[in-house]
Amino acid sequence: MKEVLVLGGGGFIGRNIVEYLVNRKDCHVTAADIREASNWSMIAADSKKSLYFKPVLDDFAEKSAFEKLDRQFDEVYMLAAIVGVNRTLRDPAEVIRVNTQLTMNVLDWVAKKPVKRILFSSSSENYAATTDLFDADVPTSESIPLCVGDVTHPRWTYAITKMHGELAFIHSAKALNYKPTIVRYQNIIGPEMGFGHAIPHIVERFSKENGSPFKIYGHDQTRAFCYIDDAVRGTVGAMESDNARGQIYHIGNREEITMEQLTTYIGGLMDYSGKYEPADTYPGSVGRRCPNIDKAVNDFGYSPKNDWKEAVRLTTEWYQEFFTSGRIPESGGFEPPEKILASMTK
């Protein structure tokens, strides 16, 4: 039975990959993160599932944490990172420090404890400036040049760490004798995805704001939303496919919609009957984003099963229940773009 490490197994995508692999019962899964995921205790409490699962809690931005990984791993999903637009705008130095250190710590550890395969989770943020500044094709393919805009803008700190990670894992593979695969996630959504993202922010606002008009931030910008179950299947498919060795793939959905379509659809789900008005969005936000996923479809049969409306509905229902119950997010809750912009100019 192969040994699998999901580093970042407490995060949104990570914990869902952990549960998916444990449910298959064909590998032993170690989930490692700085904090426990909401599903870890449920997996551990199940006498059958717990046989395939081991949790490890520590800060893997510190090299000492890797001493807790006492197994010889066949596959490593390297998903650990600081994410979220607000985090990059509020604390760009920490984003640079943690994300870069995580990459280098993994490579230093692999040099001592070899593995067979490493999948690194990257992001569509890597070419956001390419589409905005150079009118690159949308939907975009994996071959699109990566580009950074104004380096003085904190938004780019996250993209820089993901570009660094791609280069680091691809070009260390031969020296450390493992097979690398890169996946660039494209707006993955689902229940409990965190609170620093567009859909949780929109649901939070509909739950708390009274009256109209309702502001649609970045109303004419586009995104293509992919449901978490599809992203998990795509990620595992990329890891386990022989065709994917040394390759880069988009994991996402082809359906491109505007933020106006997204907002008014959520408003309908939440019985909002007022008016809407367009408004400027967060500084540095890319104007258009939609992936070409043909390469993943052709190489390992990736096939998203949930359309954007179903994905958004399932996500909205979870967050609507959260906010109407009176709970408050620990971090990442909605802050108006105007407020964030003002804080950046102080």
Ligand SMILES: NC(=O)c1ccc[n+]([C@@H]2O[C@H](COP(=O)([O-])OP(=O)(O)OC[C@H]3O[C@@H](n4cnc5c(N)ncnc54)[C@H](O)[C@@H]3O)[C@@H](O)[C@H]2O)c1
Second form
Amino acid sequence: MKEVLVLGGGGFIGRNIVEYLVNRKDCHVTAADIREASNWSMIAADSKKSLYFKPVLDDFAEKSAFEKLDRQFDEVYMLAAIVGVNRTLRDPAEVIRVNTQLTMNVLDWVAKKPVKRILFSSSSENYAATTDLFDADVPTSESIPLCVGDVTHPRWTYAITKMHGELAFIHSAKALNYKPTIVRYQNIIGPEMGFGHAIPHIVERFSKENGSPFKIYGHDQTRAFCYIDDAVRGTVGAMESDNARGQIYHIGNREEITMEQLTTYIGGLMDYSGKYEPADTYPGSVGRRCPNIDKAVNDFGYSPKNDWKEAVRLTTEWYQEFFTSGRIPESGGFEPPEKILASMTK
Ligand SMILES: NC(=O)c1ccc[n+]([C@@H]2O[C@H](COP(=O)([O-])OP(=O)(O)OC[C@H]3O[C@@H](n4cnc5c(N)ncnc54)[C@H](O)[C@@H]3O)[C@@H](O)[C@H]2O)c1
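Taking the form predicted alone as the starting point, write out the structure of the form predicted together with the named molecule.
Let us now look at the entire complex, which starts with that chain.
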């Protein structure tokens, strides 16, 4: 039976890929992460699923962690990274250190213990500066040049680790004679996606803020939201397709909406009837983002099933339940852009 490693299998996308593969029952899945995912213990407790599942907890920015990976893997999903705008703005040096170490450790490990297929998770952040500064076409195809804006701005530390990862995998793979697949995720959303993102922040604010007007940060900025189930099918489809070997794909959704559309839709779902007010958003936030996904559609039949309203509704329901039950995020809860800006200029 096929052996699969999901490194970053405790994270949002990773734990959903793990569950999807375990449910298929056609491979053994090792989920490796520095933290345990909420679904690991449920899978481990289910005698029909646990046969297909092995969790490994360690810090994979340390080379010694790889000694715990005792199987001969056919497929490796490399998803582990420090993610999130707030963390990147607050702790850019750590983002650079951990993300590049994770990439280099994986490459050193596969040089010694070859695997058949490997997929690296990259990001639309890689071309955020290209669309903003050079007015590149949106929806954006995979052939767009990648670039960073002002190198003194911490925002670009995350993007540069993703560019580094893409180039490191592509060029190391040539020497090792395999063809990595790269997926650039674009605003993947769903229950338990973390708390450092736009939708959890908006739901948190609607749950807590009384009174009107409700500020819409970055009201005219655009995004295209993709539901997690679609992203999982797209990622596994890319991994398992012969056509996708050595290729780069956008995994996301085609529907470009404004932050105003997003916020007022969530407001409607949460019975808000007050006024809205446009406001400036986080420093460095990209103006427009929407992927062209034709290449994934043509090469391996990628086909997102959930439209943006369904994706946002399902996500909002989970977060509304979380916040109205009085729970508090361990990290990544809403902090106003004004406060983040002030902490950056200290
Ligand atoms: N969610 C999105 O919309 C999106 C967009 C673009 C790119 N991505 C990329 O996709 C991947 C998965 O993203 P996600 O949304 O699931 O993020 P996530 O933060 O939920 O998952 C990343 C996982 O990596 C793990 N990790 C971090 N440092 C580690 C270390 N030293 N050792 C072991 N594990 C470590 C984290 O604990 C976390 O579980 C990331 O590489 C991210 O950059 C995601």
